[in-house]
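Below you'll find only one chain, the form predicted on its own, shown as structure tokens.
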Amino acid sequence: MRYAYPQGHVLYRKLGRIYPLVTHGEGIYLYDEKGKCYIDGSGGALVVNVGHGQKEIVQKMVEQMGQVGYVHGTQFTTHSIEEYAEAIGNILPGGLEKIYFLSGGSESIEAAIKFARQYFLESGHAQRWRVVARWHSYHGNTLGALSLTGRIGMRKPYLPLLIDFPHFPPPYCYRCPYNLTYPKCELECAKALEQLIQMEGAETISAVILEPIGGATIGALVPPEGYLNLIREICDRFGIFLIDDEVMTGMGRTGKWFATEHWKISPDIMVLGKGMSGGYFPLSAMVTRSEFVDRLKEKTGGFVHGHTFSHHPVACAVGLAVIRFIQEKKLIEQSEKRGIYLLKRLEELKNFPFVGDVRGKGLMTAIEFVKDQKTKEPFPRTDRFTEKVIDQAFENGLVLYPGTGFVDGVNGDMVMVGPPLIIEESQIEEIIDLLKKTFSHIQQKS
């Protein structure tokens, strides 16, 4: 059977792909119907962290839904949601020990955006309402969330929907926006936000969104020294809450917990998701103080908020098996370690002339193409690069998640590669080898 629009009653996302039907997953691997093999280089979209086909982990799923599959979040409360909010409150970076379960991303970005916006209306700042967030970034997909997502490509056919939030440049050190170099620049694109505030008013400001590590947006974007700590210390000056979108980079995919630990720095607000449940149930989570929360019940006497599968007894049974599995299997330190392995014979693929970057912390990480190494020219849009890789690798059994426009809004190619944490150093010899195999066959045809 053919599994492509315009067959069947599926709306698929691509609608000029043929979708091979997968059969099962095992690990680092997935399997499709007609046997062929693929490497999950790029967990789904970073999302599994754990590998596919745990047993143990769809054990604990089923075991909670042959006890309760639903209960609505303002009625009840089970074991299983108690247990992983416990769990996660164990690793939380200080000061952050309130969670509340939601599905995904874009949903907690969501309950992100508007707990700042209640608490400081109840704390009588109605007029600090706006967030501030980073060009090139990716927050989401719904209409609040699109909103501060600085990827144009995105944002561009809904304009009229979104709302004006200001945004800033990245610490995109490898074409920095203000044509200097590190250390020397003494971080002008961290400064880029206080002018932004002043512009704006502070007193507008209830926010200031980022993803501590750029993600595929802009591929695996790692700050330099001393620019979330500056951050930090900018929103405190103000008086605005630092929201840490954790929801690629944490649950161990960057060697550690949440990526913010790797600088030690604590958030007002975090949100997570993808890997909380490794891709086994929808699960994501909107964190932060108990003080904030205190404010709230003071006032209103709750959160303004929520969706029907809040809080979900399963999706949270499902979380806690994964955690568990993470410390079991010591995964945080096997992220580190791997990643180390990773980057370094990424590097090796800088031989061919159209890779022009390659960064990354733990198991995420990216590779940059360009028209030209030393300009760093990028390929026009219109060649369609990054597809090319993508293609190539696919047939050669192996998945890799795009990104695109993230120079100029349109131009721009990279690839992250973000593999389970489960990963072992003989299995990146294998995504090593169809890498350069697959980028040998682009440079032939070129």
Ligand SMILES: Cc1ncc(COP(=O)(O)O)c(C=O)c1O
Given for the second form:
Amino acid sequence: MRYAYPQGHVLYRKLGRIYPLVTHGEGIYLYDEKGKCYIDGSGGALVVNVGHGQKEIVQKMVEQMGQVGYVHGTQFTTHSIEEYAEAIGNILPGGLEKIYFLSGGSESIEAAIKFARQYFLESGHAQRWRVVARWHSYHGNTLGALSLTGRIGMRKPYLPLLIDFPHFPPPYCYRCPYNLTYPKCELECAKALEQLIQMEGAETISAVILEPIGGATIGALVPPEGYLNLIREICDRFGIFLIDDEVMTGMGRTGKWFATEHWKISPDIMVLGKGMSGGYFPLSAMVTRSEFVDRLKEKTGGFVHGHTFSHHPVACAVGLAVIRFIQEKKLIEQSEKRGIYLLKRLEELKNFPFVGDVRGKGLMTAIEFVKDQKTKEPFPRTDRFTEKVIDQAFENGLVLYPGTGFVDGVNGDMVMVGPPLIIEESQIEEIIDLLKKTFSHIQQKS
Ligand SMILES: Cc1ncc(COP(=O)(O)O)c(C=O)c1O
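Please give the other form, namely the form predicted together with the ligand, since only the form predicted on its own has been shown so far.
Next comes the full complex, this chain leading.
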């Protein structure tokens, strides 16, 4: 049997791909039906933080399913929901304490947009509903989230359906949008937010949203020191919420529970997903402050929102098991330590003429490819360089996560390396060897 479109009834995400059928996973490894072993070098899409096949997580999930598999979020609560909320409450940055559980990152982004809107409406600012986001960002694919997402290629087919949310440039120091260098630039890219807010009218803006470290659509983009602090200050000055999208960066991925902790920032709303469940169950969350929820309670009586699968007892049991696993195995500390080692080893790849930049924090890293190391000229998109790397690595048994289009909306090539946080140093060596093998193949073929 070939698992490829148009055979069978699955509408695959990639219609031109033959899919290997995975039979099982163990730690950082995946195995297909032919017995081929892959290193899950990106944990899917930086999801599988705790690794594959962790029996204790499966056990907690099955236990909860045996007790009660589902209750509706307007009718009941369960031990798993209460205990999980308590456990997350204990690790959240100061001030954030109310957690609304959902099923996916995009869904929680939608909830964040709506929560900010309802809060300002009920605070007497009916005009405040627009959310400012960054170009080359990724916040999801549902229409509200896609309106925030700054990846041009994803937006284009759906432009007539999108909400008019303004965008500003990211802190992309490798290709500074202002042709400046840090620290002389005095964070011009953060100041651009202030100008944008003034031009659009602060009285129309409810929130600014950003990924503290840029992810899927720009590749582990770590902002310069002071950047996020200045963004926070600008939001405060205009009375605008800061929404911290930690869907990819959260739950230990960058060496802290949440990436904003690196800069000691506390947002007004935080969005979580991916690593919350390590991929074992669909789970995400929107998190905010009690004082904002109190306002909704006083006025309308509650958040005018909801989904059938929100506050899911089984999802929460999985989330709780994942937090306990991370704590017991000290995976936050491990992510920081292994991340330093991984980044150091990735630097060696600059010996290949097409490796322009390597960057990241913790176990969230990326390699940016260029046609010319000196001028940083990107490959033309028609070369499909990223796809060539991804396919070659896959053939060699290494799964990476791709990203394109971030240089100018069309060109720009990178792959993300973001293995499960349980990875050992010797397994990082395996990844580096496979990357070198892959890049040598690419070099030979070009
Ligand atoms: C930062 C960020 N926000 C939101 C999302 C959307 O999450 P989901 O794909 O679960 O809808 C993603 C997914 O990659 C993400 O990386």
